[in-house]
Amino acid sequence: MHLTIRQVEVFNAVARLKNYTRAAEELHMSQPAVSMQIKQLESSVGLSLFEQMGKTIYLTDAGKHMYDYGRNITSLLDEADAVFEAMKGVERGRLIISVATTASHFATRLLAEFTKQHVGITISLDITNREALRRQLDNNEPDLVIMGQPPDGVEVEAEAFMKNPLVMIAPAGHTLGGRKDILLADLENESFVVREKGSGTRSAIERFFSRHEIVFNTGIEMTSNEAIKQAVEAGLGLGIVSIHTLELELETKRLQVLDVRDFPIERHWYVIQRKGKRLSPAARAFKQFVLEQAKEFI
């Protein structure tokens, strides 16, 4: 059997994403040169890879063990990227970072000062969901993940390196922002602008209301946290927060911190990495910046 890495590379996209076009996108590729690419790597195994039904197309068996050995492969060439980056020293390579859509605002602060110290070092950085986070830890794409709960049906290694404190909001003038000690039976009534399902924030604020046995109204949902502290401003309900999303919004009265029992609810900021992965020098130089230096610049 003769392949190319090329092939590989194309063929794990394809079976990742199954679907040819997203997979083209991804590449950079036309749909054309990618099928070509699948076709080419189909007649060198002498097997079909994938079959269509209707507009879905699927991993055929030989696909399925295919995309065993692709991922596989991808990993024996990403260890071998890191060891030779290894003999180049830290202030050269690449770091591959995503970070929770939640941490992305002192993400970058410490991202920015890294560059400072080293500027030899090129960094992809992605700014993404929780869903797409666990996926792409599943597929060992990222050096290194910054988010909250490690995420489950996942093997990482998570280290915890700052508290992330939820909060709970309200717009300039509300009527609880005067009052002190607020119990969260007297919530019950009030509605609330949430994260979407899935979301590691949303399952934290569940559980909590859950533990204490109190109805959690939700009204309306939104994909991020700054649609939810513009909606918060707008009088569309009461918001929970990380505090660390709140600095500007703070400094300009726009929205108030609530004095409410049992809160803020106590979390964490994780970096984390797929488990047993090798890292180059310069994600251990930054794993070990984040560990040390992140409380600087939150």
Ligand code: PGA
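Numbering follows the first chain given and starts at 1. Everything quoted here is computed from the prediction, not taken from an experiment. Just so we're on the same page, rigid core means the largest C-alpha set that superposes within 1.5 Å between forms. First, how it differs from the form predicted together with 2-phosphoglycolic acid.
- Once both forms are overlaid on the rigid core, the distance between the two CA positions of Arg71 between these two forms is 2 angstroms or more.
- Superposition of the core reveals a Cα shift of 2 Å or more for Glu26 between these two forms.
- Comparing the forms between these two forms on their rigid core, the Cα displacement of Ala231 stays under 2 Å.
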The other form holds:
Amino acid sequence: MHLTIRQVEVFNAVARLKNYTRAAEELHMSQPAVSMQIKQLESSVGLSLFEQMGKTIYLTDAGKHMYDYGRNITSLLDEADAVFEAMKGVERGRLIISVATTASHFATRLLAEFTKQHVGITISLDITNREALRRQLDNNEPDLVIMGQPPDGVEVEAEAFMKNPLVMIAPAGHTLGGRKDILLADLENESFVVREKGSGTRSAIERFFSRHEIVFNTGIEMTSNEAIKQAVEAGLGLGIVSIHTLELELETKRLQVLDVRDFPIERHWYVIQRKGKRLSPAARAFKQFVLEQAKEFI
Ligand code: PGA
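Hand over the structure of the form predicted together with 2-phosphoglycolic acid; the form predicted on its own is what we had up.
Let us now look at the entire complex, which starts with that chain.
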């Protein structure tokens, strides 16, 4: 059997995402190039690895075996990579970081400061939502993840490094602005512009309202905090966002934070690694930097 590591990587992505287009996007390849790699792999294995039913693709039995081997192959390569990075030392390492969409508002600032202190380190940063981060940790892809709460269903080591309060925002001039101690029950007729399902912010908000037994009316869903702030500003509803996504909007009075009882919703930011993961010196240095210095730069 002659196969290439690239074919295995492409196969793993398609097997994990069950979707050629999304795999192509993730790998920064065209979809025909992805299909071609899979065809070549299937012809070298001599068996079909996927079957298509309607729009969905499934792994065949051979595909399931290939996926087990595929993940072992890439994780061995990662391990080898980590050993060589360790031999190069902290100043020449490579760092693979994934952060929650909401954390992207400060992650770039953190990385900028970290690279000033460690000029030789190459960084790859992926920004995605909580659900995708859980999958990445499950697949042992990133060195470290920054997110709002350790994920369920994956064994991880998580350390909190900073508070992450979620506040309620309204456009300037909203009737609730300036009111003190607004009761949650007074908000039952309001509609909220919310993040997509799979977002940590969204699930924290839903948990909060259900704990208080208050109806939470979701209006438009958006995958970006920037878009939510713009929608709230345009009067499409109220919003609930991490305080770390707010920048000049408050100073320039385009948005206001409402004084709602039981708010803010208290959360924390965590730096997380898969349990048992051997961190490279570069990753260890970044983790220490986040735990000790992050607050100064956010
Ligand atoms: P998200 O992130 O809402 O952007 O997914 C915050 C979190 O991890 O809780």
